[in-house]
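Next up: a single chain in structure tokens, the form predicted on its own.
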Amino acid sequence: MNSYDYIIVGAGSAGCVLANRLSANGQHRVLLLEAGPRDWSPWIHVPVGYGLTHNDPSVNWMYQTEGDAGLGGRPTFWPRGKVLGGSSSINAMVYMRGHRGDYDDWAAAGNPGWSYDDVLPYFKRSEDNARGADAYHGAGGPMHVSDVGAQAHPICRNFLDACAAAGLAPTPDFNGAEMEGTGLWQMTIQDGRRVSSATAFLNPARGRPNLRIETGAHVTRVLFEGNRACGVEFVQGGTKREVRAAREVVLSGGAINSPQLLQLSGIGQGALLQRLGIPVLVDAPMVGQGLQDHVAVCHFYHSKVPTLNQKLYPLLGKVKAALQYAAGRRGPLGMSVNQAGAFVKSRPGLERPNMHVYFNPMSYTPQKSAKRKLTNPDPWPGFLMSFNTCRPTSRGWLAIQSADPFAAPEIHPNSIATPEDIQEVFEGTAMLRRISSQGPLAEILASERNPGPNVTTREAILEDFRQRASTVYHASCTCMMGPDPRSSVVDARLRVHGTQGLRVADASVFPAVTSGNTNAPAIMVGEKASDLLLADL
């Protein structure tokens, strides 16, 4: 069969949701195309295994940005999932929706139907929350969300107590009535295994005769009849193929691949496409523009007490952890190392938290390579804290470099390019040092290893940030939603301006990055997009 009602490009956080929901009633023929492989790797499903998939090109696009002036001219490593489940198969599994004001801002920018009250039902629909159903959470949905308090490392309590001593109140639920506060993260983990978008949404739908899933299928362009999307071209096993869409094509490739595919298909800045010899279908200046991300810097500390380093660095410790996991999917291998944190205000007068603080009960000080090795932490007792601004004002861009669909695009993050973002570097550094100086942490802290006690002036703090900060993998906004084709790429129903039968549904449509992690919001977009598609029949 080479004709379907819906073709979904990309089996990531949103794409797997769409495949499930669009095929659920049995009335629509749905094709899901994924450039990467099946999620066979056991390291995808073992929670701490993301320390390995983070650097595995078999399941990871392994992007590198261009030199970033805001980060000292350094290129930075941008992992993105290239596998069923997309980045939800290789992320740190933190379940975080963001602040309700994020979505109210989206609606106020000319996107009706995207306020917090509008999108909350979609968050709830996707969830099977360990806390049960209430005004903010769902139970019985495809995606299990767990509490990890019983397994969190003991020094997480030192962090939380230090926050309290610093005047930072706890919140019972970052995804509930009040995001601001401190606490332990909820995780997309169930019974010691990762819950990805593929395991939650795609696996239950696999047996449906009206759903076809193709892996190793690299889509090279969208096909058009006039300005109507009528199918896609893809390469699989070295063979070029075409498939037709009777109703719609939906791009769910994420913040890098969706704008890349639009540009390859003739939708983008006219001058760029003409220069590369690509016929211009729609002169859409915002495709690839508006890129936002969260950029964080880690503060590393020597500890007076044992941390996860002592369990995961020694060979014997690794063996014990593996046996513990094999016996009951418990222990450090069944957890994310990103266990606790906070959303706080770094100065008076703010309406919302502006700082996202992370606490990890282990440390993995980067050496010559910036790539993390979570399974080989530092040999000494250590832990880390880090921060990023919740709502950066800087925006970057990305663009294809040639008409070759297999060539990576150039990515320009344009990090901390505004005075507001630079000011929050100083405020975030002060916040971490304020927390670490409180008794409950100070009593177990031997020394601040990085940036070090001598880094105190504004110049030194900023230079340290420029030299050590990196992405926390929340790329978004490159096909942003809005009413004006000159300042956005899709409308509030996710339809690509200037076309018919073509939508984008993933984190690229965010008008602005959400205040926290982006996996849960991307899944919400998939949920809402499925309703929009079915409603428009």
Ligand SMILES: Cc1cc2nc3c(=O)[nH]c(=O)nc-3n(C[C@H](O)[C@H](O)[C@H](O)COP(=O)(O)OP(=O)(O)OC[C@H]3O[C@@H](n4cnc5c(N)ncnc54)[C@H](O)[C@@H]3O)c2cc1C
Given for the second form:
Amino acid sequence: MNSYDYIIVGAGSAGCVLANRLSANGQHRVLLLEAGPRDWSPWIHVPVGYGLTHNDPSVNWMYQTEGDAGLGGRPTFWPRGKVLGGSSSINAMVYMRGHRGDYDDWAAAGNPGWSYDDVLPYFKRSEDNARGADAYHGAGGPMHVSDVGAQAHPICRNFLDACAAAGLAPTPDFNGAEMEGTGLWQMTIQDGRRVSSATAFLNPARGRPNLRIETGAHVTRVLFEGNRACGVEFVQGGTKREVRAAREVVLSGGAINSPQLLQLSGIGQGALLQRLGIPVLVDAPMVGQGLQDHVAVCHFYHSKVPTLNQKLYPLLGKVKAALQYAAGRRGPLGMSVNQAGAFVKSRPGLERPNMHVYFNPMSYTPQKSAKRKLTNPDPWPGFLMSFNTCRPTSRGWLAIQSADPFAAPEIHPNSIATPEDIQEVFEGTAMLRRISSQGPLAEILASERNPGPNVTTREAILEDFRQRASTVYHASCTCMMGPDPRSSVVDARLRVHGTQGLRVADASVFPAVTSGNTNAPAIMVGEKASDLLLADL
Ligand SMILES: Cc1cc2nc3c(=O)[nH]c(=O)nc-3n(C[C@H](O)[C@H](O)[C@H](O)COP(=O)(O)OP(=O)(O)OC[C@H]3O[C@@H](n4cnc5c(N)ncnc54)[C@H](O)[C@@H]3O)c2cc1C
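What does the same protein look like in the form predicted together with the named molecule, given that the last one was the form predicted on its own?
Starting with the chain above, the whole complex follows.
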């Protein structure tokens, strides 16, 4: 059996950071195991290509949830990256850290070292912000962050002006002193190419003799001596292999797969494991529990003026966009369609923004199937706004359904299951209508296609949300961090309660989902985890 100091399971947002940092000083032998392939697909690197990787099983786990009562009993489609870079290779590239209060909440929940002031240095360390370094940002770090800036579609200006007319002020920097406000997003894009965790953190470390990267290596179980993790079992090319970890095993499989792997390895709810014939190593009731996500609904509008649809729908437009991209990696293919938005308070008296608003200068017609094709714009001019509550109070769960490591777990999102979350559906809808009725948007808006002008009563608004809302892919909290094994899975040093030599480092350890998108926070977890591991040597 081969042996390494550290084995990292999953080369996603957090795992690639760990592979880089743990191998940096050349003293530790590091093995990174990734179930998916190398990130060779060109659609990973062309920013707009995420519309295609969204439904591509060669780089995507393509999960399907169970019927979700909060969403009218519908199962929904949950893409997750299965490729070097993980979900950072297929995501929409918005760079957002969340509200400083998110991390202060994490620390207050019994997790010393995770307050905003504690984690800010890790955000800065990972970053190479095009705006340069300041009190909130880093420059010269591995991950380039750029402005949508002048490339934004002109109707983003109508959205921002409409927000201003509605009394919503701009913020110069969602990730700076004040998150609240409106603006164009910053993106993990450099010179018209996606910056994934793999391109930022793994590629520069590839040549190190003490780092081994294995793709197509599906980890099926953590191996133990007593309660100490001593290695993992994985299947590669149809062959089962075992590999040893002299120091630690780190699970960075993401919010679905890390709890799945713990359960497969005998760490989970005792009764569940016994029922499935898996020997119980640690009766850990919280594994897979606490699942949080952001659930958003799109409001689609017919536009009186051309939108991105007119550039990306016609064949000629596609050819022009392709030539523009080939000539200098510019134009609509070189950016996300998710370009502008806001963090706002939907009612008076709130301390923090509670509503995340998105504006896309494009519209599409949702597919009847649960899978969405994002790059299929409508033939007519259109755009969309959507919202989700920043800090949902609902929590779901997931669990393995069999001892087969290749079987998908059952996922129960339990969306909008609390009165607070339902109330925020009404407030978010009112917020979008307030913005769309302001002059700068109203003058280019031909009609509200969905939900439509007839959807005005609370019953109709809620029903529309239940029928049309879907995940914005921020699954997290399924191996929550906390001091008490009865209410959490890992401690503040990310060690799995009841074990030795085993940690989890990815979005599953969030005690609560952050107020915005979750890639930068997952990368921050990878950064901090690497320091914790090295400090505990
Ligand atoms: C379609 C989509 C759009 C998104 N848009 C944005 C956005 O615009 N901005 C933003 O901030 N966030 C966005 N997100 C969310 C963000 O990308 C994720 O929260 C983040 O990438 C999660 O990082 P992670 O390290 O927890 O897991 P992941 O990045 O998902 O990495 C997990 C890795 O582990 C591997 N793995 C899993 N199980 C095994 C196993 N058993 N053996 C070996 N390898 C395994 C997986 O294949 C994967 O590579 C989006 C996500 C998706 C899916």
